[in-house]
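Okay, so here's just one chain, in structure tokens, the form predicted on its own.
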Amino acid sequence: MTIEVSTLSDTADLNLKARVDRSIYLSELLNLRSPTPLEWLNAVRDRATAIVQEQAIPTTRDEEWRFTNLSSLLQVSFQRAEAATIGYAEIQPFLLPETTNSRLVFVNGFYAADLSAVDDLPEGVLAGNLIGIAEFIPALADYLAMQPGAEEVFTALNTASLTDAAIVHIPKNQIVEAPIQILYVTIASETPKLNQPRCLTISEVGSQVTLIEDHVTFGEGVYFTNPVTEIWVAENAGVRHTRVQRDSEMAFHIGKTAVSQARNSRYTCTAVSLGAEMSRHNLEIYQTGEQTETTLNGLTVLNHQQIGDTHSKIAFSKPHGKSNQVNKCIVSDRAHAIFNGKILVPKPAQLTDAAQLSRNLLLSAKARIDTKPQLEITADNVKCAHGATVSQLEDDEVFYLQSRGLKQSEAQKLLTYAFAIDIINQIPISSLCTILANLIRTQSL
């Protein structure tokens, strides 16, 4: 019999080959990118580029990770996305009747200006691709790719690969009545495809304006989304910012927001996830001036074995600033969420008000939810405070509900509805919330 003995020097060749894996295939996703017809724009990929060779797929040693096992995503060989032709009426659906003459379509990452409509959006404000409208926008490269947390793997691999993107610009003291929607379609195919689509919106001082991000697709297969949105608030500017994820339950989405709020200005962003195999969404929030404001909000439901995985951070700078935050996951079957929630007050942010509440609610005995909200406070005169709650359906609730007529399916579904509209109503565009009102209501949990 022989009795093979693992050293401290097998063990470190193991997670050196793990790593030189997962940089190769990291090198693959890189590779699949194409070029750009726009000259300036290489400066900026080829800083990007440098930054993910240095990298690899994170794995769950690394504590921003530690939940979320990407060991599923390494099985795919994936190819570049490419083109494709789709009908107005197959996308109608997806339309909203607040956004008609307000919109950009792109699909498997390519923009389709025969589905957008932006010619009657006030003088002055721009939407469009980066290619089209690059040219109007003198200062675009003061913007594009330069938020903090760049150097993040996917948002690296995101920048390194670009070639366009969603570009919306509101100039100084304009307000933009009609919400902007974004449309990201993808059409599954039996090739599994990398798409990484790119937004930028920039709101001068004084400027307003209505975002809504949806992420939608055609078919079921295997697909990879890495979006990147940067958002830019300048003094005294309002964004309300909408965020819908409903992709295929095979695909794997892995999406970046980073916004950056100058002195007096208000972002708010509600965030919707239902789709996909494994998600993962990565808030940032930087306040950069005084009496600054931000509310968050967040409804990730997930059934089945899906992964679904929130990691937030609010970085004050400033006195005075103020957040909101709350965060909701409906977890049933055999489904794993994650919410991980930083909030970070320096010493300069005095006079802080930060809350944060993160509520989970659990719908079968081997559903998994991983929550950590967090503050770093080393300022000593705030207003800061964070909690989470992990619960079940109250036995009471439900049948109280049977003693009036009700079904027990028929008074679980209900109260697990109740659990999510009030995030859902957050939400400041009629339509789409009676859109994923009806999502919730009928979803199988």
The other form holds:
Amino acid sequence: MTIEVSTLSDTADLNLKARVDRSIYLSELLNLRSPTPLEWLNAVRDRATAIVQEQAIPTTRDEEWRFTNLSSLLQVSFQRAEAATIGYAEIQPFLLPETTNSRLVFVNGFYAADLSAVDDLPEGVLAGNLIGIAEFIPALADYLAMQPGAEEVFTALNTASLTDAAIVHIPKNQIVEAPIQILYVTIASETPKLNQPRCLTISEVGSQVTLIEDHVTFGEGVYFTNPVTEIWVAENAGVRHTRVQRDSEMAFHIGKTAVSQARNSRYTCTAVSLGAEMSRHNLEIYQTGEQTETTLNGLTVLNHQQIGDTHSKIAFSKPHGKSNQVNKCIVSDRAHAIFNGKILVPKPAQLTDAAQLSRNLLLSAKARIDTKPQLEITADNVKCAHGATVSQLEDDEVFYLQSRGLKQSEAQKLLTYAFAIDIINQIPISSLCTILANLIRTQSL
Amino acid sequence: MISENSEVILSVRNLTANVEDTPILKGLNLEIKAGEIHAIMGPNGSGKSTFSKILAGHPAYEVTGGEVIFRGQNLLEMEPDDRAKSGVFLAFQYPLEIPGVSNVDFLRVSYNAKRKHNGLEELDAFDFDDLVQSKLELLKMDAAFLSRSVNEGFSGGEKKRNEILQMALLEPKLGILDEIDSGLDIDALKIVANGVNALKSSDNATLMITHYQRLLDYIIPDFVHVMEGGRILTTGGKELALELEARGYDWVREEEVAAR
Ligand SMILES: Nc1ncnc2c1ncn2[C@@H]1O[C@H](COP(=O)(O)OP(=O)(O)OP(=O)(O)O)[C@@H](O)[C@H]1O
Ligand SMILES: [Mg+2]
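Now that the form predicted on its own has been shown, please provide the structure of the form predicted together with its partner chain.
Below, the chain from earlier opens the complete complex, with every other chain and molecule after it.
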């Protein structure tokens, strides 16, 4: 055995080389983008391109990426994803009866008009692809890629590559009964591909909408999906958002959801992450007005060698803001779940009421959970409750079920399901609740 | 009901067991035949619940000696779920709460596990509802209990009734009832006792653990055993329970010492 001793300057060289490699790699990803026919969009893309060009793929030395190592991503050389056609029959299992005529389908990040249908939406509600709908959305330029945090490297990469995008616009005081489903289908193949879905939802003053984003896969193979969703909730509007990530276990998924909430608005996100070899969800909520309410429910279920990371941020800025967050992770085998829950309460955000609970279930000795509340509070009159628990299945509970005839493995599955189900039940679409409940109930542990 | 020729359901010989290296059962002997009702009484900490959990197969207890034969099979070699499916049922002294699992799903899953074991087809939700409805009536339970999570927020008495509801569905050969009467008011006690009596037949048996003679007025035992220090000290008929109620346990101990 030989031991190599490197001098300080060698290490510095290595770091520099790593950084160069990581920025070269990033620029290669950037080069995969397709051109856009929209003249004005190039200005948006160029701004983001400049930001990307100054950055590199983060390392675990970056505080935000401490627990999630992207080295395995760098091992893969990705190609450009292309628009592809698939049959209605193939996506059928992912369509919800509640959204038969209120859904947008994207395949490999590209809009699939033939699979989309929006006939159930009230007049005035716009839902479709950026190309073809942009000119009908008032002040689109004020919204697209304008959320705080747009400079984050993967968000900027998505913006720099922007072509197709799901656009939903709910006009003032419009209550949309039909939930709107946005289905992102990836067709995986032997060649690793990068796809970058994009969604922009604008819910104008006093409007209400239910949104479902679902990431699904066909085929076998490695791919990298880098979706970005921006949601603008105007004054007194309400958005109920469900985000399901069920990518294949060979996928890399780095996703961003950025939400700005104006005064008196309500936003609920229920995010369920089941898939991907490595997944990350950056969920960022910016309360920009008084008396605003945010509810975040999260569930991550991982097995095998999966890594699943949720980084959430709720930034208060005005008085009487409210947030309620419950995040649950279930990990078995050698899986690794990460939860980092940032809550920012600056001085003007007096009388903020924020609650955060991180509950975790460890099903194997080799599985790992890193959970961290990150409260940065400078206002003095606030209520911020937070708690984190990591537990295992109780022997007595397993035994109780076994004593009623359930095999040990069945008992463990049922108890795991029981741990998860209250998050699933927050989803306001009953068919989706059933699908996800069954997935979790039958998932091998 | 005692009948000499009936099948031996449970035969326990010289059973010794530890929990975390501390001996709890210290040579326990017991034989139960089909059609019989047995009661075990004894002071707190004497090992009654330990014994019942060992019969059901709780992993926390280590059997260090002796044998337990259940209908000709070595019970100690069987997994807890196989014991249940073969006809051992333990009504827990402290039934567990399982938030997130509805009572009716739990009942159906366990009922179907047993049917599958017996080579029968599983019942669908529809047929199962009919079945469970009839059992609810037996225990005068409201159907609302079915949709609630297993035991979550149930009162003490409701939990005990729920245990007997499970027993009514699983129809065990050996029902072990650990303090099924504790915490019950007299009306609930009568309902639970009626349920247990209704399940009684000449080919099954019941083992009750209790501190109170009161239960034995409603479920009349053929044998009463006194347990202390992990052993059965003495065995008698139902009149022994009355004597224990009147005189406590000290005299049993003294007689046992004198007899040695
Ligand atoms: N899991 C355990 N860990 C440690 N000690 C235990 C455990 N289970 C039982 N014991 C001990 O074993 C002894 C017998 O307990 P057990 O619960 O069997 O008594 P019991 O006769 O049922 O009492 P009670 O009438 O109070 O229900 C007690 O001293 C108890 O503390
Ligand atoms: Mg006890």
